[in-house]
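First comes one chain, alone, set out as structure tokens in the form predicted alone.
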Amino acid sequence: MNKIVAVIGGGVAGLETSIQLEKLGYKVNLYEKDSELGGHAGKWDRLFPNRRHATEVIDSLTSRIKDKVQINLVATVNQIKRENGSFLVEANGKSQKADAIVLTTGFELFPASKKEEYGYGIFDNVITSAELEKMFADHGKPQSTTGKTPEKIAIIHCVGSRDEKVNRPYCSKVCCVTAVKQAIEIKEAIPTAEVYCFYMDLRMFGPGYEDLYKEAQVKGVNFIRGRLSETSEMEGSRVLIKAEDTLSSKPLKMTVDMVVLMVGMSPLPSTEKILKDLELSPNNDGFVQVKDYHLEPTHTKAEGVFVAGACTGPNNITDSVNAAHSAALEVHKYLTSK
């Protein structure tokens, strides 16, 4: 078998794609912008709801990876175009031949500084629940920027989700049980800390999740339905929150020593341009539009052109890998029926 198909995005869905494509006899040139492979999964420390290691997730899938997936690092795709039937894939000046090009291209974290009410970057000890990820891997547990293990600490939900006014109208699905899982991980590395948990509501729909959920509560974890509505700096570099409880309507002051948060996922901008050269349009959300959301999941409306993972919207390491299986399938029943 001579066909070739580009999976544009390195992360879990196009690691996954690259592999069952391979099972099935293709080529596959895989391109990656960063410098390794693994996306936003590769940066993490531990997964929930088990907590096992993200690097074990990663290590298993390139080590499947086989010869006939030739991995283009540090690659981003400048253009593609349409020519006799195929495609021409444009990367960092050289151009290589698709038959089908699959997008797993992904997400980018919600900046949260476009939230300047809850003081990113601007006050010393609030953080993104990736940079939480970062310390525990580095450090394996929070580290405040006086020296001082941090002694109470607030996660705020819905940072970039669920939220009209930066444009990020939709639930992000999985900053509810990320929040518990590093909640629980302060708590066993700090057993002594306060921790405080900000919520719209949780979103707990996942097998192990509400286990979760309850083992926070076992654990000490405090749950406060309510939202921030502004953060203040104190002497030593504390934070001061401001909220509502929203179950007694009341509003809420709390000085603590560490602020993280949960950041959504957002679409990634580069993708744009790939889908104006594939003449495409994304979704309401801004991710990739998909032909048929129930039917068609894995399909664009372009002919030979096929989804998998976040591009799409927010999804989970699971929903990403069933994915890019689905897609792998697709791309074999396009590809054999040309």
Contents of the next structure:
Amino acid sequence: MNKIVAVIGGGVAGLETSIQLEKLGYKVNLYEKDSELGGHAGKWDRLFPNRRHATEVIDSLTSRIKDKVQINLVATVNQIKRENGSFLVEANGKSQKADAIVLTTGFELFPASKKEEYGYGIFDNVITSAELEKMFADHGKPQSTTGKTPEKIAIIHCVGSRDEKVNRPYCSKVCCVTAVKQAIEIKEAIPTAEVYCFYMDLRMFGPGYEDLYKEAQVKGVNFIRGRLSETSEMEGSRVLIKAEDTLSSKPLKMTVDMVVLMVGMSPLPSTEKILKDLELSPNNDGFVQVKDYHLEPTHTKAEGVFVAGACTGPNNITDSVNAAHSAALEVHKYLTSK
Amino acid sequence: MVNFGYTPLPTHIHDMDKASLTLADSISFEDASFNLCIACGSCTATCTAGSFTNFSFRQMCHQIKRGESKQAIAESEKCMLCGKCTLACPRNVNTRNIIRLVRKANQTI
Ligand code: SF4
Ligand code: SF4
Ligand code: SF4
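Okay, that was the form predicted alone. Show me the form predicted together with its partner chain next.
Expanding to the full complex; the earlier chain stays at the top.
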């Protein structure tokens, strides 16, 4: 069998799809726009709910990729054309044939500066959850811009999610549990630190997530129900934050050393072009529309085009792996019936 | 100076920079189940005292967490220690013991 499948995106979903397709005997062309495989998960320090190192998961995936996967790094797919019942995929000026396509293009983190009133990119000590992960990876603990250890930290949920003002009406699903995980990690790294999570709802949907929430409570993390309205910078680069404490129906303010924004998952702008080429349209939230949300979640409406992972909407690693398995099987069924 | 009869309005804001959380810290030190409340309100819904007064165990805990110790201590007097709330709490907060600790704090302050 020498059929070729193009997998577009080398994050968790793309890696797992490639592994499965290779096992089924296909030749895979994997395209990754960055210089490394692993996607967003590869840049994370530790994962919820068990706080294992993200590298463990990514290394396991990459080590299972064998010779029949052609890995194209720094390869942005510019165009996909249909030709005699198959596809022609063009990246970096080179076109390669494919018999089926799997979109695993993933997402982008919400660009926090779009929520200007939160002060990201304006005030020094307003950072994103991704930047906090990097601090954990580099120094094992958060650090303010002056190199000082912050003693009072506010974690803000739903930044670029559940917010029609920034055209992101949906819930990003993974940031509540990420917030709780990071709050625990801050407490472990700096036991004297005061940590406050500002949430609207705590959406602890997965196995072990509620336990993590309880662990955070036991460790003394404070949870305040209310959405941040705005920040302002105070003396010494501290940050004043304002929210309503909705459980007592009163406005609340506090000065903190650091604000961590739980940025949501947004549709990746470059996916849009690929969808156009394939005559597909995005769903209401801007992610890839699947054929049938309940019954065919890894099909698209276009023949021979399948999809897996967070390009279909907010997703955790388990969801991505499951979708990848399903997509690989659907590709196999499609190519063997063709 | 001419008195125009204006005075500053009392602030309605929780200023967490000024709030004293001594009571919250001591209760959570003595009974860590205090931390586990998820503000579901089951305790208040089932509360015997709550049928006759405006007592809310959930609200009392919240007051403690915002540094409103005086109000919380006054509220705690309304509880009759029947223990129904303990049976209802999904998070196993040791509610009656929290009441006891609040009352004890009243005697020591
Ligand atoms: S998972 Fe939590 S923080 Fe993230 S968007 Fe949903 S409610 Fe907000
Ligand atoms: S113990 Fe107190 S707070 Fe609990 S149900 Fe009885 S009266 Fe209400
Ligand atoms: S029943 Fe328990 S968790 Fe619910 S509000 Fe009361 S103390 Fe909190």
